[in-house]
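Next up is one chain by itself, shown in structure tokens, the form predicted alone.
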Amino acid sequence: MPLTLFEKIWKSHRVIKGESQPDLIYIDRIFLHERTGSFALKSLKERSLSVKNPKHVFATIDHIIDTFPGRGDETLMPGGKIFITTMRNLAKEFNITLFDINDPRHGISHLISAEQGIALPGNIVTCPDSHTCTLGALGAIGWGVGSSDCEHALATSTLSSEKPKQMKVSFRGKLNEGVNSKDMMLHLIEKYSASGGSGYAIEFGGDTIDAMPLENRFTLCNMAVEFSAFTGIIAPDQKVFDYLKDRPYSPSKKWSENTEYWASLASDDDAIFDKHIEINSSDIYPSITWGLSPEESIPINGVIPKVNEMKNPDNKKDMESTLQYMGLKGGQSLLNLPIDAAFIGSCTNARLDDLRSAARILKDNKVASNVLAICTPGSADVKQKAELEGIDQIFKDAGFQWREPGCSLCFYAGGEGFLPKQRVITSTNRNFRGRQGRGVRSHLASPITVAASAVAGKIISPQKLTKQ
């Protein structure tokens, strides 16, 4: 029977095939962070349960730790330090590998799972974080779970789940200047809604994906959850194999045998997908959100839909509320809208290629005097490599704060946020009410759009600076 890539991995990990109940699936790796992973470990301890395979469990401190230079065990989150100390103590007690804040391997969980070779093609990796789907760029199933499911996985190395339906999203053709994978996902979600992937595992493909640098693929898979998908995945190729070679946790023996197996991880030619979306990549332009969901986005030279164009009365009411919160009007262009702050970071867009692309915009330019600009690299490895290339100096010379690794201002749970009614252009993945601080108005965009807008002091297309 022909199978999709997802189905091949799922089938190979099925411990028990569910008949009138979900499948029981083996979990290869489990990743924890201090904000939710500590709950799972604490619950295990209270129930006198052990971790089934400590060597396959890893942890980091990324969600609530300060990212200010010279940080210690500090967090601006009230009561947050207990999360850090609890994770540290329980990781030691359960003999779990912890990438602590002074560890050179430290960083955001989804970045370091890949950087360290913890996630491999054909694996199923879980983490109590919805953006675990990032790891699909390696040809792994990244499965975001809740704390209780994480606890079950820790104790048994298994999880039960209904197999999701299968969707193929194909991007074909050459991308326009100034367009990258963030714009591709905003385009997809705007066209097919934030719930368009609900109930599906999505395989991304097409010649646009084939030509894309691996780090851009991480962004695609990362935002599959913003499309409400179970996960996102891309068939592994030579770019993946080259990336994983000699990583600390990558297989050190029988490399050719491993890559031969990984190369077989692709959907069969006659595999059946429940849904197929085809997108012409030349139709995609630099994009930006105007509302409170990635679905509410437009090409940067477009205009916000008008309220009276909404046919559903409930949608009209929601849109009016959204526009009021964002301080905008239907039919308005976002071009030249003044901003107060710019943020480059998060598990979506804080990899080395993201910082390189932003640095090309910032070089020999200055951030507008009225804009607070912050960059938080996604990991210590990204930060070190960026500094070796002089990228940090370009950011600092331009007027950006250069921070330590962590989730930082991606969300307000860490205690640090922007001010009410401040307008922020951000490379993060979510823009709901209060995501970056109470009353903050967040516009999602690619790192180069964020960088260009920071220089201009207002929302502009990155094409405007790249053409100079």
Given for the second form:
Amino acid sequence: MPLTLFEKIWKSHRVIKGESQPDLIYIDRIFLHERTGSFALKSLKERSLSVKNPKHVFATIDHIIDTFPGRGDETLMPGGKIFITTMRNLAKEFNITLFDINDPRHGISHLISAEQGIALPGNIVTCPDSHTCTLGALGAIGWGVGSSDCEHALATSTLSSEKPKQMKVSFRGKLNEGVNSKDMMLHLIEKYSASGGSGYAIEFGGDTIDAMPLENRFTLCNMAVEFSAFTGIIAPDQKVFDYLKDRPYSPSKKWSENTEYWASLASDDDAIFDKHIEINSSDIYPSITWGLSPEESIPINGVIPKVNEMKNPDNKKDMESTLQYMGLKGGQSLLNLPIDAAFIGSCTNARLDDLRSAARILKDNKVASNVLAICTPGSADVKQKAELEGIDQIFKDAGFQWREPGCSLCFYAGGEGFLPKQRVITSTNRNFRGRQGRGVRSHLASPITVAASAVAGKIISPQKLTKQ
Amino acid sequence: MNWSSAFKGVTAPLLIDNIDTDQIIPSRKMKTVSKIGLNKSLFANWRYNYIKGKKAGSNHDFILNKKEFLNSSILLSGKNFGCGSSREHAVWALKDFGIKIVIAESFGRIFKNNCARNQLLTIELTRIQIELINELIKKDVKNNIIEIHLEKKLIVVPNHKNFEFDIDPFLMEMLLKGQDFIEYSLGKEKIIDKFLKNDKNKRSWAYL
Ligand code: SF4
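Let me have the form predicted together with its partner chain next, following on from the form predicted alone.
What follows is the whole complex; the chain from before opens it.
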């Protein structure tokens, strides 16, 4: 029977094939962070349960640590330190490898599980974090769960679930100038809604993806959860194999045999997908959100839809309150709207390639004087490599703060945040109400749109700055 | 929670799409590594007014602050309820408030699983059905009690209408038995170990 990439991996991990119950699926790797992993371990301890295979479990401290230079366990988030120390103590107690603050391998979990070769093609990796889907770029199933399911995985090395339906999203053709994978996802989610992927595992494919650097594929899979998908995945190719070779936890033996196996996981030509979406990549423009859901986005040269164009009366009310929160009006363009802050960071867009592309815009430019600009590299490795290339200097010369790795201003946990009514252009993944601080107006965009807007002091198209 | 008899409760309609878990409980309210006492943080940004970052009384416009809805145990919502962050605190906060059932057009996957693991029932209905229930509640706020019969897969709005719903039979069994998922799977340890032995031979590269 022909199978999809996802189905092949699922099948090879099936411990019990569900009939009157869901499938029981073996989990290769578990990654924890201090924000939710600490709960799972604590609860496991309270129940006197053990971790079935501590060798396959890793942890980091990324969510609520400060990202100021010289940071330690003290964090601006009230009560934050307790999450950090709990995570550290429990990792030790359960014999779990921890990439602690200021370890050269430290960073946001979804970045370092790839950098360290912990997530591999054909693997299933779980983490009590919704953006675990990021790892689909390696051809792994990244499975985000809550604390209880994480405990389940820790105690049994399995998770139980029905197999999700299969969707193929194909991007075809060449991308326009100034467009990257962030814009592709905003475009997809706008077109098919924030719940468009609900119930599906999504395989991204098509020649646009084939040609895309691996780093940008992470961004694509990362945003699969904003589309409500079970996960996002891309068939592993030579770019993936080259990336993983000689990583600390990658298998060192029988490399060619392994890559052959991984390549064989690609969906069969006649595999059956329950749904197909085809997107012409040349239809995608630099995109930006105007509202409070990633589905509320427009091409940067477009205008916000008008309230009276909404059919459903309940949506109309929603939209009015959304526009009021955002300080915007239906029918308005976002171009030239003054911004207060610009943020480049998060598991979506804080990889080396993201920083390089932003640096190309920032070089010999200055951030507008009224704009607070912050860059948080996604991991210590990204930071170090960027510094070797002099990218940090470009950011700093332009007027960006250059921070230590972590989740940072991607979300507001009561510590550092932007201020009410501040308009922020951000390379992160969620523009939810209050996500970056109470009352903050977040506009999601690609790192180059963020960089270009930071320089202009207002929302502008990156195409404008690159063409100058 | 005993799901074998009918559950009766007050329903609070919150018909907004894409209510994310950051709204159900803001991140800044997850202050300790504990699951209890989260009631007061439920929908904090909507339930309370804030002046300069400080709580300044209740927001009387918010449904759960209205007299008739203070004791709500059923929530009625739109599309994609519980999308976003995986935080299980969203479920713990709902439970701590007293919510036992969420009815929505669709749910965020992780949220829905988190509910199941915590004995909170999620029911999916169509937009039309949800709007109808909403209307029936609004028409007669004083008698806003609906019944949920899990085993019969039935929602009863007394003197009005019944709505059938679908639920995964396994999930229903787990709810009815009050069975813990981890214990259930720990019971399969022998099968898991047998799988592991085989798999280690087949996919040795995946083992550290
Ligand atoms: S960077 Fe943001 S989205 Fe990514 S894991 Fe951290 S908090 Fe979550």
